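Take a look at this single chain in structure tokens; it is the form predicted alone.
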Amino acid sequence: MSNDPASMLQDYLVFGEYDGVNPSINDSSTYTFRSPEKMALLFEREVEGCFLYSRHTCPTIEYLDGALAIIEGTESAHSTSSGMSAIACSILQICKSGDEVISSRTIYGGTYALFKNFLSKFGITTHFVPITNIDAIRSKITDKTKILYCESISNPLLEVADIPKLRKLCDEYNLKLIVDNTFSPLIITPYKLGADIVIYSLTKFINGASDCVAGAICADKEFIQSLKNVNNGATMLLGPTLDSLRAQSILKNMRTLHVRIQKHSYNAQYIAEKLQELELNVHYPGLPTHPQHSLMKSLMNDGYGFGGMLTLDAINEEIANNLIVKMQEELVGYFAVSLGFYKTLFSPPGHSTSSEIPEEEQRQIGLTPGLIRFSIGLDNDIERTWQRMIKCFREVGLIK
């Protein structure tokens, strides 16, 4: 039997309510107890294949948890609405007053104000780290850190944790590691290289149409179902609960996810290269001048290549600007944020999906104001993206 996730994904069946190909769409907030006896044992604790209220799960909402579970190599899987809310959840509920969090300097802006503006309201302090530097991360460590945190590439520097390293790490003090593979999934499989919490923006890859928002959590069945505990799970409580009609589609969306990803790697490698050979100053993992090409290659599952995200530095913002426009009205992509789309899609990070970071530490990560991040689309002739693109570049002057 294959191990490879996208290949047992393909087997997973789920039959609709009278034998349909895909799985029927539970329209309800609310279900029935044949008896007393039920509801109690319901409210006490998880009974699969039973449900209460859809703020706990719904039927379809466990196909798709079902899915996401196959391709992360996890017991257990939950959706929400959203990936903030999933990484909110899974931080609060290990979490109290008091506890620390050690993560990753280099991660989405959402995640970062997320950590230093809104949970320390609550007596949670986070240290930013470089996540290369194993010994910065532990000179950080105290007896009330509980969680290590990173993205296995990250936003928007693209930056490759060693998680094998970072596992060994919380290993020896006891922490938990939380792993966002939004950036790479299929690619990467952090829970079988170490981490103990993979979290998603389902928004982007997974789904890959750029019509809903939705989150995942996976990890071991224990933890899932304490998200879910009607006493203390942060997915009960706070209720980031995900709509039954997004989840079906979503997992209609996931069927092509292998084909997606692959396209989207081809189309960037193709794309940094041409790049590269212009001596202009681009970053992808795919490139052997990527400072953790070597270890990326090592972590990667084969076949899915190095992920649809590079970033090319256009020297200043007024350059960079300049040229965001320009390749929308050449019909290169779309001038918007977000990832994961059919069409490429460009933004400057530092005034957009890094804003919240201090343009002090910008500097200091290397997020320069001429940043350009790249989502590269699923272009069936990506050359001739590669024309509009250089002609777009003359014309702006980055190339001559």
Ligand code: PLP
Second form
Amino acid sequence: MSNDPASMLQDYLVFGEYDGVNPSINDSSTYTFRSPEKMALLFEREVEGCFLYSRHTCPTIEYLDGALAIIEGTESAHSTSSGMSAIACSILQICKSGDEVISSRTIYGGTYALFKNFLSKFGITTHFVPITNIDAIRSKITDKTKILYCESISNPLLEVADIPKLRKLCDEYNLKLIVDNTFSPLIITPYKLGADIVIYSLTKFINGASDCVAGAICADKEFIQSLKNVNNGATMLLGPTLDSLRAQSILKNMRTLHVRIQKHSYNAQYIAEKLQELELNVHYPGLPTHPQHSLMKSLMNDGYGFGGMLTLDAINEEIANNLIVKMQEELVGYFAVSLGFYKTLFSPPGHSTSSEIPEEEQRQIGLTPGLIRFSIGLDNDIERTWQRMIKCFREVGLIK
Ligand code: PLP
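May I ask for the structure of the form predicted in complex with the named molecule now, the form predicted alone having been displayed?
Once more the chain from above appears, this time first in line as the rest of the complex follows.
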């Protein structure tokens, strides 16, 4: 395990003023120069350790970026003010009007809407495909295709992407492979498996405190520098800048990411197995019945489990809605979107995080009206939580 991402992060040493064990927080939007030549040089290219203006980057952002690059095994990284801005900036850095993107059809609803409704206004067309079907992907590739986009474990259906296989396809057609790894930090390392660019909503597991919105782009140095270019860089010119105070608190929370992920996974596996014993319709990559269970085993790093996300099909919308309210009353967790919190969070994706996907398409991809998405929390006694869940199931008529 010595080369595992968490151990590498453990050895990432950044000190603050007076040898503080945490780095100091940058509190400046701009920086002084001793000579006009130095300023001119910084407008031309990046110079390590020199800063210009904090929309470009700043020392605290760079400390966080360093930690992200370590867990991803990338040369570089850049954190942004949201996961959505990380996605939008990555696409816009690569594509121009007339270009095409091929995307998994099972992705976060906001990403789907960005591709379908927003980027299309600028002449960037997206084709949505089942990401597990290589022939379907191939059939959409044209000489205008620039990007293949997917989530390593998809939101909300928990479909696992075969990243090495997608890499081969991208090599054949010279496409960039962008993988959103929001659901599986440390568990899957998409860059090592062949992704060119790895996206995070740091808002979720990586920060783990549900106290801020943030994102990240992890890639090689050339791509990250291009994002920050003063003349044509998407993050520099669109300006989704993460504040230093937040960057610092996210970095501190990252120090416990491995412990949290292990506990999320342990608890989710426990609940998933119990749901399956009751013959309820549960979806979790750690169950042998999950269609990509073996694939996931072949992709994942040792020691972090299968993640904290699972879905339960509660038969119909009425039972699902009753159950969600009941579970909140019984302190199973919170009826809330988002994920990666210490408390279990649950919501019906069809009417929340995937509501951007038209109902007909939801049915086609298997997003049923009774589906509930769970982000299982860090409960110390998960059996106690399970007992509370069973009580709720009985009261809403999901079990006898
Ligand atoms: N990617 C995934 C998989 C998500 O679940 C989300 C948000 O739910 C995002 C990206 C967008 O991230 P943010 O809300 O930080 O902008």
